[in-house]
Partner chain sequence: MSVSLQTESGVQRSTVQAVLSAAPVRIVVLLLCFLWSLPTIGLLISSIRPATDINSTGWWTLFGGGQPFNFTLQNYEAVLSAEGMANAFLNSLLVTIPSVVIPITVAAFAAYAFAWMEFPGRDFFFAGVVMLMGVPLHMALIPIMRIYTSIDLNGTFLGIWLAHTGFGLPLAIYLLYGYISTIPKEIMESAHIDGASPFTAFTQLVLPLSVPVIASFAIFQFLWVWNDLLVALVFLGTDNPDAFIVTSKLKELVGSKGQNWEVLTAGAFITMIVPLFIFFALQRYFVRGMMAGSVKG
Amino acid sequence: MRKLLAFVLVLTMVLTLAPAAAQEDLSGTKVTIFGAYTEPAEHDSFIAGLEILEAETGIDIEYQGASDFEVLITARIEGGDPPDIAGFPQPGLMKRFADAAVDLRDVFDMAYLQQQYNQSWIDMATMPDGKIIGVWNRAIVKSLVWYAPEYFDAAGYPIPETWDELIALSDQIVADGHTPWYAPMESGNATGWVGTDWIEDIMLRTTTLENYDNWTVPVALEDRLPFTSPEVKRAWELMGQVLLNEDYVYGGILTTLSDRFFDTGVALLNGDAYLAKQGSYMPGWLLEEYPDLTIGPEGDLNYFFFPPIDEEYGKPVLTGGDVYSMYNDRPEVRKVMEWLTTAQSLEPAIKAGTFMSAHQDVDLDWYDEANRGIAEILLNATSVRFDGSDLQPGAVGTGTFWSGVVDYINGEDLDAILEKIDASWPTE
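Let me have that sequence as a structure, single chain, the form predicted on its own.
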């Protein structure tokens, strides 16, 4: 009898947690998805995943991509003509339209979502009142440090597992007559964003998730963690421990602010520098100049996890990615949303080396050697948070935060910089 009861319990859990069968016939129905994919590789890989569901269910899924996504999605939702599903490259933009979105607690069992995602992904799509307005699909990993195995291994350098070990390694590279870091930031009007990634990653390693959230997307102005707070100031100072050290950085301040961020990996390949902090997308920048570039322990470039700083904050990962909100509640729309919560929706893109998955059910064998280790870093993260400058109001996140990094690298007073950024935060 106990075995029978156990079987019934397991069967009940499976039926509760799993989405409805993918083979359900929904022929003759249509679902529109509006998103920001316009570049062929991204667009085509995403469509390939949708085509699997179309073949299984008969749903006609129309994907509409636009480079001016933010302007158009705002017009559509505020004009009362939202798509069935919208794919947001920034959760902050998604939350602007929370009132119009379907509450996904009415669509998914919470236990199912917790099975599919690290809790942090769910938290980033949850409003203060508990309403869940998005599910995640593609992911980007930013918490990486790159190196060239040829030079790294020849010198016998270890992979650092803590911030203190990273600094000790940097000192050893200097002592050996080499330059540890390359950190080019030139990006036109966006120069400085590379430094904001450093600060965001450091924040996740030195303070609570609550503080990170109140720094980036506070529920109310009175909850905001200001840039002048000790927590934020410490993150800037730790970044400065590396990037303001002329012995540490290839070319010094001039190169940091004048070299294109697209060239980040070049100094590693040439042996001019040994370390570079950049996201999982960095190798793609180099393929035009280095079409035979290989990634991995025996490759031209490899990576390791940007190490923890304060032990109590675990191994957090700074991410980017796409989150999908639902605006029209019909069976076929629910089916597509269910599909987006599964790694299988990204299987063609993963195998093509185009996307990474935010899902817990991803098969690591789908990844090539270059991306499998990055996927493992994401799966093993103790917490996940989205790029902070992308979440903050535009005047800050793509304004004074970026320019503040440039000012800091140029040697201006940190307290004055932080006060200036705080002063730019909108009061409404």
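Can you switch from the form predicted on its own and show the form predicted in complex with its partner chain instead?
So it's only the chain below, everything else dropped.
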């Protein structure tokens, strides 16, 4: 299977890049990639994928991850010393440096990109003038609710298929003397993102995609769906229905504000809480303490799809991911960029269970059972949209939206919060 796929891949490469790079000997050249993976699990499995290419071509690929990624990439690009390739966790940040990036329309055939990616991924890396500045690699699925089968199944609870069932389930758990939810948000200077994920997922389930897009990346300022609009306000209130209910949340609102987000799974495993809404990466936070953690219906943790709310909006999936931009145009850099457009670059990471792939050519057999289920959720989605706070201007998406969530959980007046967020939307 793998060989066949590799063959197909090589074939596509030859077809798409034949004139430029096919015969060139790239051994001994060096390519630098700067990104945000630092912890060993992410870093090592991503490197393993790059090593396959190194072995094939002889290119020396140097990947460096840094946690102060935003600052360092700003300094390097504005300082005139960009890395060959940069991997952004937020497309909004990537777009800030669009001028410095190589136009990937000159590197890849449009048909090739469309074959490798769902159109919506390509759109998210396209500038208004049509310039394509990024290719996607890792994907994250955010529309998941996690639970521990040991407690959940023992109580005989059903998997909720709608929002109303989810609320009914929460009430049932409370009635049974337990606590349904755990949503710790403390994340240092990024505190609040847990809540923005809730609101975005709810938005997708309660309004049109057009509204979601106008809320996150309006084409023109006058198209923007303001935070004060009834649609957005309703999404906040629905989140509040769960997170502001002292009975629903383990330890009450206090733990939501004070506990660290990466301990989310611990409360599930201990049976302190029954449900937690978090992305596909959540088990990764537990591996240090629970190296033998298993995922699945019989495992330590399992997940279900964050249920639809208003029927007419189907089963939308909220995603995240990493997008790679190219700053120096050399044959070996093109080669590495091309490698990143293939699912094969992630094969070791996928098999290690750490990453999901954004590519169309991914082989579902690479996933373990748990991640395959998540990949299927993504494939079965009626619509897919990217994390809105990562798309919005930084002043909102990494600023007032995050702090607004914290204010809301603290019990501040919602209208005032929403007005404040709207006021921070850049007008230039």
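Basically, rigid core = biggest C-alpha set you can superpose within 1.5 Å across the two forms. Positions refer to the first chain, counted from 1. Keep in mind it's a predicted model, so treat the numbers as computed, not measured.
Practice problem: Where the C-alphas switch from fitting one rigid part better to fitting the other, that's the hinge; pick which of L243, G87, T319, A235 sits there, comparing between these two forms. | Solution: Evaluating L243, G87, T319, A235 against the hinge definition gives T319.
Quiz item: How much does the lesser of the two rigid parts rotate between these two forms, stated in °?
Solution: The angle the smaller part turns through between these two forms is 20 degrees.
Self-check item: Core-aligned Cα shift of A358 between these two forms, given in Å
Solution: That residue's C-alpha is offset by 3.2 Å.
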